[in-house]
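Take a look at this one chain, the form predicted on its own, written out in structure tokens.
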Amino acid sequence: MQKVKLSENLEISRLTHGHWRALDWKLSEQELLKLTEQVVELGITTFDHADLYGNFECEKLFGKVLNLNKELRNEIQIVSKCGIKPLSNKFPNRQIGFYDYSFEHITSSAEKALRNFKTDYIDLFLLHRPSPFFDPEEVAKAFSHLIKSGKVLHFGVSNFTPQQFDMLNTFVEEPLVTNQVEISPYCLEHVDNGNLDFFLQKKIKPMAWSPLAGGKLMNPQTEKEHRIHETLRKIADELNVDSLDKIVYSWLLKHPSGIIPIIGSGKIERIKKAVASMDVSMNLEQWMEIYVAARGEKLP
């Protein structure tokens, strides 16, 4: 398995396992730490979380499986998020669901996960998405805390634009080190917005989440989704290539930006699929083919 430098000192691996659904894997303890023991066997070091996944229930969950096997944790990198604060039974007081980047609610995010994980250390803490309210000196200043403690290695953003990104780099003082957003042949954002673009230019490696779009490419409904699948289809016939899961990981692969797709399945087959689209050799005219199928119109 390919490995990404994100920044001097931390490296993952290029595909990443993701818990946003670890529950709904309904998979006990013991089955969930096969499932990883047989994921970091195929190389993927990477595990993506969030305090509210699973109703804030996944984190406790994975630091479970963690504390059957203890040895994993120096063969792992852990990702985690905060900020988001969702309207919950677990907050019954909670009136709406918002965004909160206060200096006590990262560093006691920070302090909640290192206990849930039943770890010392975060390798990569992300902000989850950005807040219409933010302080970017008070962001920094729990940043600081919290690397200056050993509490958290390396920092960075989710769903961020790019000035948004480099904004908050000016004010941190360890550099921001990946951007995590939304990247599928269904969903363009980044790719419209500049983001790409400006992750080449500033030699950022992003992580993508939901690269199957939510399974709306491998189940179509709408128009829109059935252009893209047939597409992906057409594809994989050329490549001879016997799932479109491979074929999608290709595609963001082969992004000259780095991609590092998320995969959310707790089912080893198709983590297996995502692992073999690194074989697949996709050209240049079948890259572009699968972005107008998404665009739904041809290139200027």
Given for the second form:
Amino acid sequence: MQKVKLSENLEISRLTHGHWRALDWKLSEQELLKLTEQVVELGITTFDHADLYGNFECEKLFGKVLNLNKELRNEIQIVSKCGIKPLSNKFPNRQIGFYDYSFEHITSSAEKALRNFKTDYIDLFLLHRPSPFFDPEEVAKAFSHLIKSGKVLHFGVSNFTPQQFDMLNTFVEEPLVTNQVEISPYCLEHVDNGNLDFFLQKKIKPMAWSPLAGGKLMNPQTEKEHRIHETLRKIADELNVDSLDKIVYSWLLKHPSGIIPIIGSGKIERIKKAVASMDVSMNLEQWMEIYVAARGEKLP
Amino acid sequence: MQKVKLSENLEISRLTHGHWRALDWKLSEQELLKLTEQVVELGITTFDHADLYGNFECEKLFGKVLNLNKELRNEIQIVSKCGIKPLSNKFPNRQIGFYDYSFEHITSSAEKALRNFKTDYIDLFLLHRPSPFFDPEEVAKAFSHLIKSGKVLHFGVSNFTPQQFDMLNTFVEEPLVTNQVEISPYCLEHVDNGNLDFFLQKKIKPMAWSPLAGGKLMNPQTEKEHRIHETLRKIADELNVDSLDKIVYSWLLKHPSGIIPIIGSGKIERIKKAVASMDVSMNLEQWMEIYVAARGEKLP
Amino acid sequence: MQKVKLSENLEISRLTHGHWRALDWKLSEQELLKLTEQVVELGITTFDHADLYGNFECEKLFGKVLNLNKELRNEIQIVSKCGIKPLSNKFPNRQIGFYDYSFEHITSSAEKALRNFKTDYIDLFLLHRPSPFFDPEEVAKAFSHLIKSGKVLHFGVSNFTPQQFDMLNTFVEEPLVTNQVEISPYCLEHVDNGNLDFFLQKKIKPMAWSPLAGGKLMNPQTEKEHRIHETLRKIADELNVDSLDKIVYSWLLKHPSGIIPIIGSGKIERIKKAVASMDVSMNLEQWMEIYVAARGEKLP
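Having seen the form predicted on its own, can you show the form predicted in complex with another copy of the chain?
Up next: the whole complex, starting with the chain shown before.
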């Protein structure tokens, strides 16, 4: 599998495995170990987490898995995120879900992640969402502190606009290496808000969450979902491809900005389809047909 | 009271007094003198004006007040604005309200302000609103002319977008020192349009007009106003604070961009509440509760 | 007629002639030659084309005209565009209209234009519309290739946002010299999206397509069209100007960004009116009255 260089010292795999729904996979630690080994075998060496995934249990579960095979940690890159303080039974006094980018919260979240993963470094640590209350100097201090101590190797953001990215990038010692955003034929938000143009300009490779739109494109309900689904099926037929997953992943992989999809499945068969999508060769007109179906009206 | 450095040579007070509604205060010159002295006593040394406030009468009234106590001028900073040509009985031939940023209008407005205030310099002069008809080279020439003659010490803008600010800043000799915009829990426009991020990036301290949303948050009528009012009341109770004004000012003052609220009241008691708000210590969750109430839906 | 410098080595005329609807003019080659000679006589030396105008026939027609008077080519500047692949009976296998900015398509489009115009260089070649699938490095390579071979002298874009312009400009060897966008009292899109501010900041002179909004302002149907029409008529009366065309062109020419209107008429009388509009001296209030009518609500 192709590697992608996010910065001088950080290479991740072109496809990544996301643990957002890892608890829903209902796998035992041994089963998750086996899945992880198979995934790494396929060349997918990058694992996407966040503190709050699975009500704060996913990082821990993966830590236990890594503990079962001590070699694994050296073969993989761990991505995690912090900043969202959600309503949760774990924080009974909290009155609303909100965001916290204080020095204290960023550094303690990273340290908690180290304990959860039973590791001594996080490869890539992201701010989960932009906040209306954001002190870039304080954030930059937290990043510097964590880099100096070796606890975090690289930083990025998630769901930021171009301006928010640029703003924080002005303050940090080491440039931000990625912006993880939602991209799929179902969600064109970051095409429309200028983020993809910004990524091209700044040569930033985005990570894409929900590349399959949570299954909505496979089991369409709404008019929009049906419209996209039909087009995916048409292109799959033309290309003689046996699965719509492959068409969607191929659509993302073909884009010039170098989108890195996060595969959120716990089933090795579906992950293999994602890998196989790298062999699909869709032409420009087919790519555009999917885009136009996603957009819902023809191009001007 | 804390001072805020807007540029190498310009310090203003963290809270400022706004004369937008000064005629509505129905104060005699002596009464306004007394109020002004009390305000300065509190450490609020910066006074916000515009040519057209009070149908072009507010600058003159303040000039008469300054004339009654010749010491005052040396203790204060005067902010004024130009550029709006409104419909007014003073300009009976005008057919519409519009904006004028010609060399002639900018320079003659500044000179008129000097006569009105009976002073020989304006500390900070702002362009009141962005215009679709705007020649930045001509504006820059007017600024240079006024700075060279000592009539205006510093320039800024009001109600500009990040791009409009950046555009004009490319042409002016001395960097623009502020952008005065509407910010309150009622008006999140400049959070949503990227201006607060821009201010953080460029280290520009914004002035905030209508911080209390013209009383709408104290005497709520609409669903939105009630929603925000209830949250302000909840936080006031939690903090054992006796007035919602204090909560709103504290919300603005706490923001990392260094927002400088403009207090628009003619009652010394309300102004004292604003000053007292500097002692309120709201926590991040409380700040976010007000933001979420303002926004009208929970955070993603 | 005034010349406008778009870059060190490219001057075009302040007014330009657009061949978008050239087939609808129903002129013989001899008649179009005569019109072209008259237009050049008026000082309008720049001709705006695109590959797909007239279902891919307009470039060829103009090439035949240029062939009838070999002197003409040296007196004029040719602007053309590529990138849109429309549905057309000329491309029966195409399934949707889409955009193609591959190296191959850009270079072959330029070469086709040379054959169509029977010339060995294009003065200015534009990318017709921004695309969601856009590789700026590949585009930059195509531009360099065409410049090195002398086939295209200068490049620009059309209908791009400020960010898209900036993005591509980061990659190209020679800076982009213009952005051709729709501007008229009917279409304020590029006032509202920040493009006019961007043009002022970067000192880019925009070309304006559909300056008369396709006749909608002369023969109003909708409420908006009537509103603008009435205001144009009022200003025409005030200025004692005999045609609304002149008012609209004057409105565009007066703007500080240096808008270059594209005249789309095949009638020499209407083109003369456009030229005569350069003598109309509208004042700022009149300019603003038209803007406010276009906007549909008074200024804040």
